[in-house]
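Single chain ahead, by itself, as structure tokens, in the form predicted alone.
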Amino acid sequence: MPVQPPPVKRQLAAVFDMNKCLGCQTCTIACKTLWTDEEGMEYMWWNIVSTMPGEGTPRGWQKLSGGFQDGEPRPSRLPKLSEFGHAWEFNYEDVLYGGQGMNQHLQPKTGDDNWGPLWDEDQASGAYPNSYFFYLQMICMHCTNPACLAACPRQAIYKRVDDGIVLIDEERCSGYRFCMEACPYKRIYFNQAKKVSQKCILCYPRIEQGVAPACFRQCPGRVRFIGFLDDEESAVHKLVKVWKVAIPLHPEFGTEPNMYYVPPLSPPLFDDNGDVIEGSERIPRQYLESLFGPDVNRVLDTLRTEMAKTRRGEKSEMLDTLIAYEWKSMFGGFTRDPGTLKRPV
């Protein structure tokens, strides 16, 4: 049987309301200036907003498996580093600082990959009039029943009982990649530098201090919630547990992450003649189930009648708050400002 991971006095979870990102991966730049910038870790991107349909990253992640089924572990593979994208080398000196900016463009100097992680950004789905995109925000799910946990043979990985963030030991991490194999999502990444395993540890250093994680304040977008699933005043309590229109995605694989979606309200479709075709949508139905199941046309028309509801002249709680207007009620009390901190992270 897998290991158990020990249960949690509160479990610390976020919300991703996919509606309103901007795809501007500000939220990337904030964690990879923060978290991944030594040797080891050029490829690494723990958190990651990848254009939907698309491959994402590593290429092709969905289809690799891993996680749970029926309580077993499923078969899965290892990604390959070519999945993930090799971190280039580009042209800087010449076109920025040798004179050469009127004659060269900017290239890759070193490398013969064709991926990266950002390959299909903003590449649409569909045909013309009628295509569509959107953005799928991703860091580590922090799982209450993580395989990667379930899978690591040095116990390496363990889950905090004060607010189930999920970290990896470096002192006890051998590099076997059991991990990256048996997580799901592919959130994990191996330093291939100190030959051991990393991954999004949601800034807990900022979470014990009171500040919001940088991926979370950094974002332009309020596309970010955070908070205790069991915090009643939260907003991350009152769109999973209360509205219920924050949804995991791929439950199926049986980990239980406790990162959770608002998923995309569709734009109408176009007929021939370039007229809006009313209560048609862009996005299909069946794509979103293949992400979030079946539970996803549940919450999609309950945001469509909250949605209507205002357009009548009523009051939608639900609506205020993923609408954000004030960003320290998405923080679930980790509002403190960073700047104040004696050693700001």
Given for the second form:
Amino acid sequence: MPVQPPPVKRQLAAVFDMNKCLGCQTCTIACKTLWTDEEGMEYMWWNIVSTMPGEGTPRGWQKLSGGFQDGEPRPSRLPKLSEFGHAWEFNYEDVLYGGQGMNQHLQPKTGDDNWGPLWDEDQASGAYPNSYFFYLQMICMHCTNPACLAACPRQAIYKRVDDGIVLIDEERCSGYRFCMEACPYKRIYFNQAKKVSQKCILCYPRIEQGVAPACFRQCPGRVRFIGFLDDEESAVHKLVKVWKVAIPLHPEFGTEPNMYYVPPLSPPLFDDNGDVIEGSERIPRQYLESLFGPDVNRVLDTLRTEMAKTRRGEKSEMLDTLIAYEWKSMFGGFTRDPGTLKRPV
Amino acid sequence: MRAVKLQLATKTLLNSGAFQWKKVPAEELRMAGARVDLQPSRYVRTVWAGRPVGAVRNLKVQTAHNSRDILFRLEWPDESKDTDFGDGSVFPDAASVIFPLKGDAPLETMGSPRSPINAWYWRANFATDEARNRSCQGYGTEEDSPERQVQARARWEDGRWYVVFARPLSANGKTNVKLSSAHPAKVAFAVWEGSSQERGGLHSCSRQWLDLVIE
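Let's see the other form, the form predicted in complex with its partner chain, since the form predicted alone is already up.
Everything in the complex follows now, all chains and molecules, and the chain you saw is the first one.
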């Protein structure tokens, strides 16, 4: 009766370098077109890039709780559809093809919506000229201690022993959505057509054939690294285990996520005369600590030290790895061209 | 409870408003909330420990047969008609007629691996007349059975649900309860109140198995 995931042989992990993200949502669309373009999935964003500080999606998810505290499940609640935001249909016919372009503007056909997954995109915090924002890349965290798995009364959620990918068995899922409640990152969606819960699958059919997940492979900013955490050759291993500059989001949620983040560096503040305040940082450390815990200070200091090294003309293998001069170095061996795969008929 | 014999077509009796049901004796059952400490999910055990389970406390049940099919008519108060998932925070209302497949299967856990149960399951988002015929060996193990002879027709009116279940008296298959006038059987009932987020093992249930006699 107690549900604990079996220990995995190997764990796939990822690193998102937040300093390189353009906020272009190419990852989001890569995922959307590959996995969530069917009926009942319209509102799903298994991958999303939210503007921070911001509410993210579902709206205000960081305040919804879930996960574990001292090993015990923390109560949460189901997000409402309105907190995810409905998938809007726009009046393209009128504006683009109906000859109404001069007197109608592009807008959702359903007029009563006041929230969507990227409603606060690119909306900065702070006051000009010291305003700031950054992007947060979110997929399923494929946790070592998944709250979703522990919450499912039907054992419909499992963690693959060979790579640690967390999957929902749609044949077993009864749509009770305890997983949605329990996931503290709120990365699970309910398919209203199939009446089952669904989420990021880390593109496991691609992984099984040596191809990086779509959101990784298509990222034009070279933000996303993937590999086995114990693969000492992989960039993921070096960034997480050796240099320790990639850290989990909300480690206090207690699920041991396997997605890691290189936290964002800041430009400096300007004083009233418009002069740079040396040594200052635009993004308050306190805010970053609320996301990544106090360890974020050590990471940012490490990154600044490495950057100072390179300014002096010294080499930094860490920064070279993060820059990713050669894209293949980012994918822990999952570098096969997806164009060489046979598509299922 | 006694399934009275009526010379009426099943399609007549599937209508919960048919006047003939007025002549059928009714039992008013006191329902109890499912036990939270027996739920298989850690999350559910923790989160629902302090929450009331089993919003529906009274269930009116009648049963009849016409030699071909046996029918159960269930009626209970429910101010909120939940026929789907609403804004994402509610669930469809649902009800079950439950039978032990052998002996006294434990009702409070919905059967066990040794003593499975057979549950006829209706949910307010199913198609008209649709019901599932399930077998269950404990909470969280419910499976749709390949034998699909169960149907149900539901109506919500003035704050009450009326649901009539029907199944042929003689139905083969390992997961189908055997029902005949020759053998006494046992039966129980469960109701899920969707607006209270009841689903899975969170429901109200009749407090024990009831003896079922088929005339």
